[in-house]
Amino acid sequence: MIDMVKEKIEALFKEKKIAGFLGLREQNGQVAPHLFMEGQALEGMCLGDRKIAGDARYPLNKILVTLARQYPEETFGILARGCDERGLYGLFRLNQLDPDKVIAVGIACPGDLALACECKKPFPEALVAGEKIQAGDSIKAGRETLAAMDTLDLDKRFSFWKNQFSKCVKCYGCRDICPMCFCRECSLECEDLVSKGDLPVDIPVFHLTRAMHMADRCVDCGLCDEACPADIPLRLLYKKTAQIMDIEFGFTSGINKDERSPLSMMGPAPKKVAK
């Protein structure tokens, strides 16, 4: 797989399609984002396999925001599972990236990589190198999590979610590592809505704040629980605020590549389309 991706990336570049390819590159037994440049050999390039350093992921298109606003009329190539395409798909939509200056060279999740992370997309558009394996399966996990906490009353399941903001020690790890944060200045840094240097942080404030920012951005990739060193299932809060938006609106953050959010639009609420 590995070399059809390869070969993928050197075609753009001898095409002049791109200024730089950004992936993964594995050196001294550890895997991390690279900005592979014209001429500069793919040696070390990896797909983030658990062959090297387990199923690798980093907000890659995260680190393609900040190279588009330092160098906006360059074309950059990146590396895109199913999750990251649909966050490019939401970048796109809220304008932080040109899609006419991003090239996706896309590869598929594996089978068991994406039952584990309850995929909704297990393989992208752009799909370069990979199988194409169905997502049904694959989300089963998670909607039996939201039907379990669904069946508890409102009380339970604020107490519940009390306990585990408590938890929190305002490492700002959740929006640090997450794709779809991109603001230059955060509502958790404004001191209105958050107090500063207080722990535990402000209940339910902070995370009810992170949530209904993500609301129509979160693409379900789950970096921001691997990322929290308290334990604290954010991705269960961010799958509820996701299955609102799809009961209420019928919208799925990142599915359809052109599709507006609901929140974006003025007026009555758009109707449901039939899925």
Contents of the next structure:
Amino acid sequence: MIDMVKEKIEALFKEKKIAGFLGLREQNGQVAPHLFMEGQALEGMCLGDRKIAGDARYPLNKILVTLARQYPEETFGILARGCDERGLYGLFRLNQLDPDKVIAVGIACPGDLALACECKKPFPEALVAGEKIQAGDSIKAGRETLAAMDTLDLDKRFSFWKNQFSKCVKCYGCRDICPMCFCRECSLECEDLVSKGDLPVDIPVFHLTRAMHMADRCVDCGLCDEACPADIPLRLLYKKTAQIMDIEFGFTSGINKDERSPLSMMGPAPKKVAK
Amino acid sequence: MDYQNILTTCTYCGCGCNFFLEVLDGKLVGTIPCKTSPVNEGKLCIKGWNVHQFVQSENRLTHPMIRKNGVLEKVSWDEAFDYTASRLSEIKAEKGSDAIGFLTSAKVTNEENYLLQKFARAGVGTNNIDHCARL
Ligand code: SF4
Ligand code: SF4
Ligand code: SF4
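Let me have the form predicted in complex with its partner chain next, following on from the form predicted on its own.
To see the whole picture, the full complex is given below, headed by that same chain.
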């Protein structure tokens, strides 16, 4: 699989299509994000599968936003799984990246990873290596998890989340790792909403503010979940928000390249899309 | 264009979390927790997440300084050492060793911390020594 990825990248360099390729590399015994430059060997390049598939993924899109802000004229190649491509589509829509300046080199995720992620689309359109797995099973698993939560009555559900939120150490890691969080001024640092410098965190304002802001952005990559030192099931919370967006507006963040968010349209609410 | 991720260990406390410092064209622009580190497994506390900010902070001391007539002034290392040594000796002679205390740091090495406690206990003769990682 990695050979096909490397071949593609070498071709992109040869055709002078990219200034650099953002991927992953084994370095000092760890997996690290790395910007490969032309003429540099692709030695050490890896795909972020250590002990199990996808266990060493990084927010490459977030790094790309940093690079693109500094070098807006350059085109970059980037390693992309399904969720990363959903993230790219989202960042195009939100004017954080220029679609003409990004070339995704896509890899498909295996079935066990798709199931663990309850993934809606475990492969990118720009597929270069790996086999497409249809998302039927993982979508079904996601629906079942949410349905199980919904069987709890409102009081129980609220106390479940209150207990979860009370574990928060307010590290802001969920925001800092998120490839879809790019605001220069963050509401979670607005002192009218969230108190500064003390614990416990404002419950439920902190986490629900973030969930609201993620409603039309979150591409369900799970990086926040993996970065949370308190093991709060953040991804589950955002999956619920995404489900509401889907039911109410027929919108799923990052699924279509030319999508528009119902939350940024003026006028009457878009018609519900029959499923 | 030069973008690099430098693997290093957090200086804030003794846990030893690993992260990458993101360096873009010679400037630190961010911190990324190391996913494959067995110590922190891709997680950090709020101090670790913001570690890149203090390195380039304009508030960092770059010279020894002594407060003279209420105003901090830049001085040479020699002057700073002489002043510190003579004032410590004076205080010890006047009020005893326990009138002196030392604060050390998690941002220095184990060996430097060892040296300072040795200096406090064997040199000055006090157990008054503590550190910022008690936060
Ligand atoms: S969310 Fe989907 S695309 Fe992303 S790692 Fe999981 S299975 Fe792969
Ligand atoms: S899953 Fe988490 S990290 Fe990924 S886009 Fe959604 S909120 Fe951001
Ligand atoms: S990553 Fe977890 S502990 Fe840190 S702020 Fe987010 S929810 Fe709280």
